[in-house]
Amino acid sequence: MTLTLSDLATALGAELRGPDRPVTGVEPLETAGPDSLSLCLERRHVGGLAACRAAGVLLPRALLGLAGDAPCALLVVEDGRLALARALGLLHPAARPEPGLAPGALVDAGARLGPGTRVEPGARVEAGAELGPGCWVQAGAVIGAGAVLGAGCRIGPRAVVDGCCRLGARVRVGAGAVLGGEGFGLARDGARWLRIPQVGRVVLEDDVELGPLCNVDRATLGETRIGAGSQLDAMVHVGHNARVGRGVCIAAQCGLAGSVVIEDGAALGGQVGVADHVTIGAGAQVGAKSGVGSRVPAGARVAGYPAWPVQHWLGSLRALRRLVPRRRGALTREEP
């Protein structure tokens, strides 16, 4: 994709500074070319734009001061995160195949698929599934009979949507993910295990995303729910009728017991482990590896294990290097 650094501008609200140019992409400060877009997203950063060869770099107002006689134009906006986002999205918009069934898809006759869905080589798409315009089911994924997608959901390859699964609008589920897998709800029976059946739902509502190898429980009864817009990384677990809400942030590894709350616009590090039913509080942080067993109050960010008050956690770990001796600056090891 070919635009101006005018267009840029207009598009993301940036003020142009500098010549008026053509970029075909998005490059870091080291590589680009004259005919790219770069960024300088960070004060260690500043030091490169004097041997920039690119048309033009995004700058946040906040470095601007900083900046000298650049070399190159600039785009002068408020918030350089969400300024790369949309660039990337301009100039690298996502590649989107032909519609139809391609040879080797397996959609049985009586599965609906809305106009314009894709269905790649090996996936299959049992009966009763129902999958609204602009689907893209990828390679060796399955929709499984009674599941319902949303227009301009994207399954991706040998992912899994059960049956008991109902999806909203562009929601992306990544490579190997399982959604309405059963929960894991045990009764002890004597000397053995007895596994509960799990009869609920899950339900993804619109623009959730989630990364490769995700897995959401199917709820033991009523539903497990992700709501919109919320995103999780990598490798994450969401327990039988766990309710994440909506704008939640979760990084990879995390793991949700069942019936565990994330209340609006929280966020988790990688690999928190969260206790079953235990609510984490609307917009509250929880720092990575944190292990949470109890309550986390709306607003709150915490971290450790067990988590507690983020400056609490840092005092504790003050407090534990005070205790071990140093050498040179280093902690020292004890001789075998």
Contents of the next structure:
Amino acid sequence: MTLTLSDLATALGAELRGPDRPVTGVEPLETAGPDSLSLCLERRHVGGLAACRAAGVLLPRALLGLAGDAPCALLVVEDGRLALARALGLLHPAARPEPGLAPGALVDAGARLGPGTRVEPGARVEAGAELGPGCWVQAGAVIGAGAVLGAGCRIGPRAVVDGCCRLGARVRVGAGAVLGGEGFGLARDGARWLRIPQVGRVVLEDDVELGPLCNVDRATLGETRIGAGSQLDAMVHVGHNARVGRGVCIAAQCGLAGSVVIEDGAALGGQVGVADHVTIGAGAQVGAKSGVGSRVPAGARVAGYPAWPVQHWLGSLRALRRLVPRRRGALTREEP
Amino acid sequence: MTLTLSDLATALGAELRGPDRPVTGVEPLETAGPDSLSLCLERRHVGGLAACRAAGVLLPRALLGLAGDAPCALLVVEDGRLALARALGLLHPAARPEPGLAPGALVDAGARLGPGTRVEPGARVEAGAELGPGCWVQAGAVIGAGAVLGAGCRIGPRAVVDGCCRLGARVRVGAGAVLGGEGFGLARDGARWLRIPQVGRVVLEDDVELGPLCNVDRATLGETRIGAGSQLDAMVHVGHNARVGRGVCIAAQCGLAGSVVIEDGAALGGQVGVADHVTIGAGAQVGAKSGVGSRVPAGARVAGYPAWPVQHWLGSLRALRRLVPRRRGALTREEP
Amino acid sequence: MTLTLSDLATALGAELRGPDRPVTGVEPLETAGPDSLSLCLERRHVGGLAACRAAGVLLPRALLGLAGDAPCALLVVEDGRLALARALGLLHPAARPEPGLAPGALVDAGARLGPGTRVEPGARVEAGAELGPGCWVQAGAVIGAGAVLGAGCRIGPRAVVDGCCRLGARVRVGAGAVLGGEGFGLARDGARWLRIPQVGRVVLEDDVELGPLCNVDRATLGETRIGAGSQLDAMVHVGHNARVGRGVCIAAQCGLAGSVVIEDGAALGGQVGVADHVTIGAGAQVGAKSGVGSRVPAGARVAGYPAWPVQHWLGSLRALRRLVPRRRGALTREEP
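Structure of the form predicted together with a further copy of the same chain, please, following the form predicted alone?
The complete assembly is shown below, putting the previous chain first.
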């Protein structure tokens, strides 16, 4: 895709400073050539501007004072990350497959596929599955009997969407992810464990995006739900009957136990664990690797194992360090 | 499936209090309609009974005193969870596929399949694999050359069972799980790592159940074994030569390093890690997110990183809090 | 494969003490029979030598003094693990498939396959993919459009290699692993999250080995790179734009956030998390389950959450224990 810097400036609401030239893609500052758009979103990268060979560079207005005389055009924007996201979308539009069933697609005659839907080789769509218009089922994915997918969903290679799943529009599921597996509910039957049959659903609202190898368990009864626009990174586990709100952001390898509630706009760092039936309030932020064992109020910032308010956690680390016999030299430089 | 409340009372050993009516499924208290069985297993749900529209409700005898005049029939049981598990099994019987090879099943002529076994489209069964009667290999699963599965095993969509695996009867493997991958054994060969070839087996005894995206590595020599009736949640990693006993319960995202031993009836919370060659004694309980670096005695309750006795761990948290300068107000409410 | 102990002694540079006999495989000390080679690599196993029925036993010279009169031949070696790795390679050579496309392989006419390459049933190779000579694409794996694989790569069952991936020679990818998924980059667009399109690559250099169910995200721009000979265990997550050096060793369930740098020869224990943009220096060692939030110097040994020098971490644990009211008896024996 080729666009001029002025086209981009218009599309991004940016101010173009310097010569208007065509660009065909986005490249990092060090490797960008004269056909490329590049970016300088952080103070620590400003030094690299002087040697930049790109046609133009995205620069947040906040850094303009530091930029000096750049050898290339500048696209001055208010929000660098947002401008980058949009520029990438324009210059590197997502691949769109040719509609229809590829040879080797395994689609049951009893499945209903919307117009413009594509099913790749080795992908399986079972009887009674309903796919909206413009869905893309990638190589080797499985859509179970009775699953319902809204318009424009993209199911990654080897992903599994069980028949108990209801997906809204534009849901994206990463490669190898599993939706609708049996939740982990056990009952004691004398000496042995009896698995409680899981007969509930998984509901993903519009614009939910899941990374590769995520797992979302079906509910025991009722539903496990992820709200509109929520973003999950790779390898996130969502237990049965969990309820994730809208616009929630969950980093890689987090685990939500059964019946956890994550309210709208909360954000979890990587490898966080949340104990069953615990609620994390709207807009709360949970530090990476925290273990959350009790309710987190809306808007709170917590960290630690178990998680408590960030400033208390930091205070406890300082206190611990005071208890450790001091040594001079290199090692102290590594302390948290 | 339709059953009367009196049928269920008989099957569950429950006492029916109220009118006998037919039910077709189990629904949560809030959404249950007149054709449904519902449940009230915890004190905090008793308040919902008054507005319940279900035909009948499962109620533990221990809560009977609090139930008051429920507007529906009550099925009074001793163990609520066990009754729920059984009622779900009766009203929502697990799907049974039509035996045989589906179109698109990729079964080698050299594989032996027991009577009543079903292989779904895109599933691969390699030469020399032996499947007992009534197995169900779901869409896109792979059974490797030489693997042996007992009667009634269910291998989830996209799961991989390597040829080195020996499964007992009624083993269930979740979607996307991997059994028999190479263990992680390295030898130093001058400047480079040499991977130690892994030539052992994986043995899963009868009634073992693994959640989605679990990984069980084959042994270097000998076997990696999971004992009868043990239950693993999603995304659990079991390292090479680990030995998990019978009736063990392991929550999501736990990791067992090489040669770990988990004795019968032990239980691990989510995201627990166990260091290599460590033994966790029979019936021991390990708190979620603990890091177990040394032997845990039978029956012990441990938590923390590193794990130590729960009451000592809690004592250390209290001690830490005393070291942190107090503040008044909201934040203190969040403390663990 | 049958070899004599003297053949093995020559191949391993070992000293054979005792009668030369043929062996057909390697078995553990307890179960080895007269046709087997066995091993005694650790002091705690020496006691088992007396009852050993194997033809011969690999024994490190350092343990020779303890071995006494073993009832079997000894192959005395300098490095036991290295000798084991080589002996296993000789007696249990890795399976080599018959070259060509198996029936049920889904290879696009526009893919280029080197001589001797094997594609198993249900595996998909998309147009424009380039596979070097002697590659093995196992059942149900997916190689995306434009992917490039060097000579002798082995892609495990159900693994996914996106078109953005460039693999060197002899790269091994475990079952169910995903390479080239979208990195987790978000921009705020008013009330909603906008996913930043990820258009970079994944580069795995020669001899990289990844365990089952690993995930390596593609870069936003530029590349995510893993250096030659690095070894990743199962379920490791590598975020976008991370750079892992050569000869790095990463245990199961570790997570590297975006733009992390792991320098040559560093080693991470299981379940470690590394925060975004953090560098771990060459040869550094990170204890299992650590949370690394800031730079780790070359050669340092760190542990804890957050990670700090091992001796300080241990000191903090001792200090904490002093703060906990003592009790007599069994429990104290469990302390870390």
